[in-house]
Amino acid sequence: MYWTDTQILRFKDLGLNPDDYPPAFDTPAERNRAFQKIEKQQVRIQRMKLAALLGKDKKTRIQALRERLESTLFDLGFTGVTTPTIISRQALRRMSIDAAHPLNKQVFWISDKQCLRPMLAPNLYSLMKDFSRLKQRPLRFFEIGSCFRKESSGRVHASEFTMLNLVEMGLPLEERQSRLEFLANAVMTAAGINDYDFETDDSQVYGTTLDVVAGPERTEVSSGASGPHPLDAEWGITDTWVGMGFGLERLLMISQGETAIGRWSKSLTSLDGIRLKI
């Protein structure tokens, strides 16, 4: 005798996986008091981490790792920079993402001529090009901040995610390599990830890129380039540069050992892992 609908939507409000308590019941009755005492247990521990959360700890753990991920950068040199989240449509077209692109149905339009920025590049792009004035090399800056695609559901997926994008400008072309992997292991280590490797993969705007895929089932997360690239000349630049993209609620998820985004992602059903409508 299995759970019944009610009960297994119940389990999901209360973040339960229904498969991880198999039932072993004769009758609906014994089955209905074991589903009373477990959705019981949990509502208390939820109200207890929330209490907790808002009495004592006072910080999410996606604000506790984003200031561990600044204090990081901070500590290599790099520079922190905050840029504009509405974009126009002609940067996304020097990223190369134009009307037949597939990530062009991705972008949240506000306007015929500007949209909810998808990814960090183009502004960082921008400042590339501004700051290339300045003739000390090397040049490093970062952002934190957020991104919105039109998503499927999924469990590694959300429509608003948070993004940390960092550049370094300027360095040995043969250094480029060994510098990615670097800034990787400098960030995964804040992160309080081990375990991880490196894959190489064919990226819609970048071509190939060096991903960092972590967790159980390797999930993606962070991306990085290298130039000279072929997309510099949109926006005049002509340096050596490194970059790497890094999805915050996915290396929280990934910390905490889950491999499903939903409890870190921006919600009013959630906060900090903890379900608020129960």
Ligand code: ATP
Second form
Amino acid sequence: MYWTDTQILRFKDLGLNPDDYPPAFDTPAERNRAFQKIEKQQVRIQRMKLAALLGKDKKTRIQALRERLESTLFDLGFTGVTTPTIISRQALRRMSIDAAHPLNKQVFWISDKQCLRPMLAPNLYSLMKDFSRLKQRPLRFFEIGSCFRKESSGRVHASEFTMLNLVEMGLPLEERQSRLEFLANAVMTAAGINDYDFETDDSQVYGTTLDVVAGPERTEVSSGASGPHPLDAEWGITDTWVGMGFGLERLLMISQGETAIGRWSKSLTSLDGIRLKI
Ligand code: ATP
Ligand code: MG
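Next up, can you give the form predicted in complex with ligand ATP of this protein, since the form predicted on its own came first?
Once more the chain from above appears, this time first in line as the rest of the complex follows.
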């Protein structure tokens, strides 16, 4: 005898895997009692966690991560910026993303001319151009904000996620690779992840990227690129630069030893990994 279909559904609501609870019962009555016990205990645990979050803890893990990343980057001389979430078709086109581009199918269009940004790069390119009018170098800045992509697959993709994108301009050409590695290390350390590797990957937008992979499944947590780059001409950029984009939910997932971002994505059914609808 196994759990009923309704009980299996309820297990999921409760954030539990029924297979973690071997069915040790002989009659439906015993089964239902066993189920009620598990349910009651789980509700109590989740309520306690929620009470602690709204009481003494106050900060969700993703907020704490964000603050650690910000303070690390401020210490390294980066300025924080916040740019619009809605961007233009023109800006995407300047990233080489036109109707024929594979990423175009993943874009949430809100009108003929506007979409929700699938990445922070177009806005940061625009700032690079404006900041480059200053004489001082290097120029360092970053943004942390929501990005949106229609994703068809899986456990490490959400349609809305939080990106950290950092940019450093005007460094010596030969230092770009080591600087990318240094900055990746600073971010990974702030995220509490010591075990990670670099991989080179082919990006549809950036050509070859320096990726950071981590966790038991060696999940990509970041892609980095550097310039001079073929896209620079479109934005009027002539400086050298390095840039990296990190997914905060993936960083959090890995720092928690998990392999799915579901618990850490923006949601109204769970908050800081705590089930709400129970
Ligand atoms: P993937 O190949 O895993 O789909 P990507 O190479 O398309 O990722 P990038 O454009 O390199 O993603 O974005 C930079 C970072 O943003 C990724 O390394 C990842 O951490 C995060 N990211 C990208 N898409 C998503 C998503 N749909 N949900 C959560 N995080 C994402
Ligand atoms: Mg990538």
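Residue numbers count along the first chain shown, from 1. On a predicted model such as this, the values are computed, not experimentally measured, just so you know. Whichever C-alpha set is largest while still superposing within 1.5 Å between the two forms counts as the rigid core.
For residue 259, a C-alpha deviation below 2 angstroms is recorded between these two forms after rigid-core alignment.
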